[in-house]
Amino acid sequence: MSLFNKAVSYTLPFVPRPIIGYFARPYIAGERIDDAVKRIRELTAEGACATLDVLGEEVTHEEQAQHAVEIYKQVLQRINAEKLNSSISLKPTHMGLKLDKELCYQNIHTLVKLAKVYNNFVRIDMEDHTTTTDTINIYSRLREEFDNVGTVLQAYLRRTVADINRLIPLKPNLRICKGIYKEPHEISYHDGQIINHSFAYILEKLMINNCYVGIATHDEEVVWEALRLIDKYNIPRERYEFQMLLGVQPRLRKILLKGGHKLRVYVPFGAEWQAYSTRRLKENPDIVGHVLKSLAGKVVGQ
């Protein structure tokens, strides 16, 4: 499957822009900040939260990353005035990094300082190794002045325990992944067993040092993990949350809200949906065949 699933990833770009748009259609909330407020009311009204992001990465011009934050300013805004229960995700590279550092930091300054007037949070996100040692130092400068910020840590990453060391002084939000970038070896674990056990690790290095942490996952042993863990050492819910990507694992979302448990989803939008899910799928080819598989359950239930 998996020699298959890459052959298809290489033809994406050759696929016309409806076929794409019906594989994203559960995954993106749609091109306009309109599709994600219906999106982020229909997920408030089964009682999960939200976080919105912006699709866009690897700007190649200053003038796109300030393009970016405009955007990102009239998402906050809609935010407060709507009252919806969403706080923002953004990317580095969206931002700038692969321009220029402080440029970078700029940006994201002026967000989390607008945030914090709406009373509201930045997620800033992890994306490749080779973006993980800016986004944690921008996202340590920031939080010597904010406390509305928060970043991704990655549990396949051999570096990451080390990284959570140096953070834990700085009482870090952080949500922790697994990781979807392809990376090498020699920086990143690849059994899926070993990468679940430092998932646990983490989380528990966290919690006991009394961090604020999303557990971002759609596997049910991880999640069993994790509230093994909020069991063991008592938690109280205020110190956690569960997140989930939009249109993945609706039916374990239900469950753990049921369970009373915060969780939040993750609700992307905008122009650049078509290349964000293209790219997605290049860099992790084994996404197609959970597609494939997400699309063959809808024709047989159908």
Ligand SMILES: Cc1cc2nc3c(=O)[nH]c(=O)nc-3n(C[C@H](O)[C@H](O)[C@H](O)COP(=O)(O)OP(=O)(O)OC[C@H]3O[C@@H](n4cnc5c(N)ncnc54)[C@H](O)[C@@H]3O)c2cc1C
Second form
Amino acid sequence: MSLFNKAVSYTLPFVPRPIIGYFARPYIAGERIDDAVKRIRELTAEGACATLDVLGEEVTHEEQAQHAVEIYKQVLQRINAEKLNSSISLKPTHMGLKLDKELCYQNIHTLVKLAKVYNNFVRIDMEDHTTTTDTINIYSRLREEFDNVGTVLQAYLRRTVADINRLIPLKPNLRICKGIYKEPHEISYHDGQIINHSFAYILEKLMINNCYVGIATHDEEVVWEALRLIDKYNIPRERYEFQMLLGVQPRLRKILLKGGHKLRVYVPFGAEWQAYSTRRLKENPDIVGHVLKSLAGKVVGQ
Ligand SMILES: Cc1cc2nc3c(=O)[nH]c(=O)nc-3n(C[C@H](O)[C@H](O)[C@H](O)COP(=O)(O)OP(=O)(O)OC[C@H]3O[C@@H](n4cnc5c(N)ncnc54)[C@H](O)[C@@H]3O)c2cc1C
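Would you generate the structure of this protein in the form predicted together with the ligand, following the form predicted on its own above?
Below is the whole assembly, all chains and molecules, this chain first.
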């Protein structure tokens, strides 16, 4: 990371809301559920499906977690009523994990149960390493009762291969990503090549064990590894999907869709966009570089 990127990332919390809003615009659907629905319709026209994320995390009061559950219920009802091709993704700390693990479990249980009624699916996002064990425990408990729930494992964590070995008997549905949080070297790989090797190794393990896998990346090298494994093991379309973030690498998204692969776009929306965007940019200052590059591209292109 360059000194410039670092300097920009440290000053982000002091940047006025409209400026953060400008940077965040491509990555966030908007503040209202109607904004998200519009984005999903556009993605559907392109041939993609979606997963809706209600922005928010690290709640400090039970009422905030309950409020989040209520919004997610409305989202599930709306997806069902409008026959949208979208699942939901949620964060354990938005559901109250840092307040009370049982409360968090019950909140997610409520949503997975409602999603089941609507024939829909809930993905439990993975947050920083302080939440990994609890998230896996909550997922494993839910998986005993439901088949419409999945979670996420991060290729940069040293523990992930062992976690996968433990989860495989449950026939898990897992999204694999590199991992967005800044984690200490003791517990995570920092070398990009090793993270990519880890990603490919994990994908292979899941594929040969007949697990459903969400391949969440915009890195063409990882995409290539995934395509190589899909071909090598003749993995049917029903057993994998690519996943990408809204606003990131739309060209690669179109290439994969054209190649006949299922592709799901992560669509975040909600009033909490400022905290989310600032945190994301600060947690991973390299993104500042991407944002500035895209901004420069826009200026040049005008
Ligand atoms: C659908 C989805 C869900 C995710 N869920 C989680 C989760 O639950 N937990 C978690 O820790 N992480 C999650 N992530 C984030 C993930 O861990 C990575 O941080 C992120 O995807 C970047 O890694 P990459 O594989 O795209 O590779 P990178 O090497 O980081 O990126 C490859 C290329 O993509 C482009 N790019 C990547 N990110 C951006 C960006 N923000 N803006 C502009 N261009 C960009 C750049 O051109 C870059 O060169 C998720 C990612 C996706 C796609």
